[in-house]
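This document starts with one chain, in the form predicted on its own, laid out as structure tokens.
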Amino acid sequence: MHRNKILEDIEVDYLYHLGLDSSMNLKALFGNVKFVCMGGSPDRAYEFVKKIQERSDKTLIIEQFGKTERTSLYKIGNVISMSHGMGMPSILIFLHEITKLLEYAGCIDYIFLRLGTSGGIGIEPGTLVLTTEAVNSNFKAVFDHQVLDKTYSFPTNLDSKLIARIQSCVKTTSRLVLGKTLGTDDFYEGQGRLDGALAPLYTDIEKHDYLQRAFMMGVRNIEMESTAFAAFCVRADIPSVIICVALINRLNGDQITSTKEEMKHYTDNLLDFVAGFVYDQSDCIK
């Protein structure tokens, strides 16, 4: 059943950015998927996949479908592993694309989880943050999009039941905090900080002072996807979940400076804590 009834007069729909269109078999390629895994880059798309066949001691096929200008999809078993660059306009372009390629295929009962990079607030490099909340720059549970001359305000609340699953896989080792996330429209100003090209709005006072109330509201990193991420699956009825690695501790600088062999230990901590999840899910990996 379509959302948007006017795709059922579309004779042909061309997913454009993803390189697919609705004349193709997509039920035979995609009508099993259950597990739609978003991340900002394509490497770490490759890299969520192959933590999935390195589970099934690779009996499972890696496929990779589409073009690549923009994204790279791969998918393995029933699970999609796709890129989805970085804001909030680019995640908004595939959400809905690979919610109409999904609703072609007849798919059912699936959901999706974004995996991120994010400044954290309070907490240190390498912790992994469950969101509980997506909140915008005000600390409001809800996306302003721009339609038209009109602006919409969406709320971002996620899965609570999917949350508490996730959490349920927690070991005691595991460095994960539950808290909301911050989305902004940019990685400079927008987060506060104080090493961009233009000379600042803000003095160092007031971004600390920002950060620390931000804190106090709960907020344990920022990116630049979560509430338009969140707000789409509410709107869709679609399960979703939002776990980000924290790159920094923003209330000690603006400067991410960890190593290249840090940040890949943090992020192969976080894929392999989302891919154990999926894997162990009995209907996942068919």
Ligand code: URA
The other form holds:
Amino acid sequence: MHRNKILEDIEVDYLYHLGLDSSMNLKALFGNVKFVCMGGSPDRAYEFVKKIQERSDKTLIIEQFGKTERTSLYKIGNVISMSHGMGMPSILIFLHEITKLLEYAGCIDYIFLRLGTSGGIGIEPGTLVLTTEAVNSNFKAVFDHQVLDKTYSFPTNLDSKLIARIQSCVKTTSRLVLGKTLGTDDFYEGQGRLDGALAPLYTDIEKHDYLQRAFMMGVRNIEMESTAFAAFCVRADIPSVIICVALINRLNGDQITSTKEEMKHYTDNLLDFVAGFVYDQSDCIK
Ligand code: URA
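Please give the corresponding structure for the form predicted in complex with uracil (URA), as opposed to the form predicted on its own shown earlier.
Shown next: the complete complex, the earlier chain at its head.
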């Protein structure tokens, strides 16, 4: 971990977006954490802890911490489940603050998992994608981070041992595919949609050509956080994985037309799979 030594001189560190600070007894509250599971939406963060609780036959309790304007942060056993909002700026804020929180709490050997929704490429809606590499719009495994007036290219390698551990949990092969995940800065133009508010900067043929090239490069889904998430975890030396469910096959269109029930089925698929993995891996959760 590239620890920030400046933090040692700050009397109380206010983790502003979490609504927690370092003067609290974070060791008592969070000292046992081994898994941090994060996804875009607050509802999903809660559904996830409910699924872990169901697996424990309701013996584990769910606690909620911090303020709720920007995130919902739950804890059950040694698992934190929290929302990170949409896009790289938002997830980066929460990655900084949750990592500092775990450091103040004295946590060791923890892992980060991102549970996301995504647009699939060449896969059916409902398919889970376990990310092998998070790539940028040029299909490079880097996150280009603008810091002051410099651009840094940070690597985005994910933890191959963790990927193999998760893969070994798959009971049916059709439910999960491995592939690269394209991290973009936008849902519309950034992902080659033609249904944004502004006249598109590309034709339908150019869009399809791009998506086909992405598929040929091994990309199986597109979302808006993967490269920033992976690069942060590499820099912080935190083993991490990304598992997303595809809500649409982008080779067939741009609009997400699934019903509420279908959507719930897809996200349940994702949450059940990851809750099963986390619950099985975690001895001290039980
Ligand atoms: N999230 C995205 O970023 N893109 C999609 O197409 C679906 C969900």
